[in-house]
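Starting off, we have a lone chain in the form predicted alone, written out as structure tokens.
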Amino acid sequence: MDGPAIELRGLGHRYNGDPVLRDLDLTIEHGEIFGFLGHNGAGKTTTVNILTTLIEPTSGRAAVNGHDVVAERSLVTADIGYLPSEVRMYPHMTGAENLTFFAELSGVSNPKRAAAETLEYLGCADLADRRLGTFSTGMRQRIGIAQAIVHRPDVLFLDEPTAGLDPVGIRQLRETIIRLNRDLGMTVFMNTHQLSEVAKVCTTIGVLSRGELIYKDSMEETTRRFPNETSLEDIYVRMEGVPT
């Protein structure tokens, strides 16, 4: 793979004339656990919706492994994986028909084995068989990752991914986010509010101020350079007035 797993260089962004990404730059490397953190409205789902396809940028660049989201959209949707903030799937179907349906829109070869062996490696064969409709947001959330997977992206994509999970939840998505980094070599990019998750499962994490990119660092890095905060909500606070 040429250049680093996520590249942005310049990227802006305006929504009816008002500014919401201004001038970002960011590289993630291959392999990394990228935490985005920032207030509601700093503009992290529109980095993601920028990098995922979803909107084009305003101005700037932006690349997946090295295709860039615009000119190269084919080549980067079939490389990511992404989980919404919401899963949204189809209820009437079993979860073991949206994932063949999602595999066989993916171009995965053998589809129902895909689907079956994701579910497998997920630990949630027993969703196989049961129809989304009747499904718990736990549920619906595990249906989700195995969906965003089940074409063995390079890049993985999470939205607030711990929205509506209870601590039970919480703990299975930080564990599944861990293998699949450290199993089938994914690179993940995750936006998200419970700051206690990114201190245990990133690598690396960065701070959106008002479109802006205040911080980034690796997790390691963070916590030496802050040694004398209690917690990492308070590091996150003083964060907001760190320079790059």
Given for the second form:
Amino acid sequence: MDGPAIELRGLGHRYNGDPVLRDLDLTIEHGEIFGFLGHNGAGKTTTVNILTTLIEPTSGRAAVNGHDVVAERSLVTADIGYLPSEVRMYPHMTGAENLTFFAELSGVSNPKRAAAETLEYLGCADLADRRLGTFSTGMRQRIGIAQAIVHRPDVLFLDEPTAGLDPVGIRQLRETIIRLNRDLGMTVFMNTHQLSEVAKVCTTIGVLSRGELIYKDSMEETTRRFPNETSLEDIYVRMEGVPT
Amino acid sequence: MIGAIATQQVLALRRQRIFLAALGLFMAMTAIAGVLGWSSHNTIVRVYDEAVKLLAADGRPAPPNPFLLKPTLSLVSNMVVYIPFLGALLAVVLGHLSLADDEADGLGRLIFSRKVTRREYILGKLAAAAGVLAVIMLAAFVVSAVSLVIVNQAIPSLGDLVRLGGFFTISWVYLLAFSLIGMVAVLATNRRSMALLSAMGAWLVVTFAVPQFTSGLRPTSSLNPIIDPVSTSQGFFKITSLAEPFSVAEQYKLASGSILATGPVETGLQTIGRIAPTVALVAVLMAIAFALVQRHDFSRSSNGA
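We have the form predicted alone; now please give the form predicted in complex with its partner chain.
Okay, now the whole complex, with that chain kicking things off.
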């Protein structure tokens, strides 16, 4: 692995001429669990879309494990896993069939075995033979995580992973993220609105406002810098209100 | 990668109710084409037998059995009508479903955050559609051949089987064009419903509107068996006559008639010339699909509406 897990330099993006990201600089080291905060439309998902090679930036550079997301797309996609905000995989196919398919697309040598092992690792082997159309939101989220890690990526991108989950589902997801980071050494980049989860899971946070990064630091340093705020929510509101 | 995408698509289609319903209807009509042929054959033979009896009672000689004058493959001539109607609709649905689920469910985000390239993706989808259509045409070939055996109470000659195979091969190319129309419509529009409506619109234009313009408007078009209308000397009909070779639905029917030996006799070169516009249409639609998939924004999912 060359360079940091994620590196953005002067990253910019426009949709129909409107700037969504402005000159974004960000570095995330290996092994971090990074919480990317920001209000709706701040540009969080656009950043993830660029990092997962779904769209190309209109200016600047983005790299994962030192590989440029545009020029070295195939190297980047080999290193990343991605869970979008709404997980809708093939409803007519079973959990195992879906995972096998996505393992094949990632070039895994034994896709069926990788799918079975991943389901086992996540403790959801019972979902293997059931069609996704019958899954609850929580089940879909678990199978979504499974597809994101079936090829054992170095960097995992999660876009609003707690959306639609009940408290039990949120707790399970939190434990899974910590386990993936601890056991498999995955760097996690998480877009979220769930500030309480960020406080419990993330090692580093960044705040995006109107396409600009207005804050980035470790959770430890963040709570030290804002001693008078009782929660991350208070800190976030203060940051959004007073851009630095 | 292409194989993985094609295999997944075939697996998904096998479980798609709308596709299975359209397939069931098409296969039922294929079987009905045989039943209609058998019924027509029986009716003619019975009428002929009755006539022979009456003529014999009057002491008059019987004319030859008219059914013996009919081409052997005329029994499956209804397929020439069913394929542009039901078969093309089935192909549109097949092409639509190949991409629409990925589009509406945002699956493109999962697919293209992996090693697979857009070129491999569309090639996989095309391979799946072509493969599924080939299997359907093969099944229709078998059903038609069995119908011929039942009606004629004899195994079709090798020549007839080759003709039948040729007919289903050009039908496969024809249907591939409609599958591509279904795919291109998904890639070119933002909404699933709009994509299906656009593809159906294209089917209507190709199947009904264009043939109406190139031939149907001619005053003598409804008078069989007049082929060359006298009115082509008029300016308007000169234009429609020029457009006729590009009317793929009409050319398909004429080529099919020629291959099945149920239409006017043509040379092989003339028949190939009739198939050429369909092949060209497939090539153009493929080029459009390749171009559209490259610039399509898969980071957004349509709402499925």
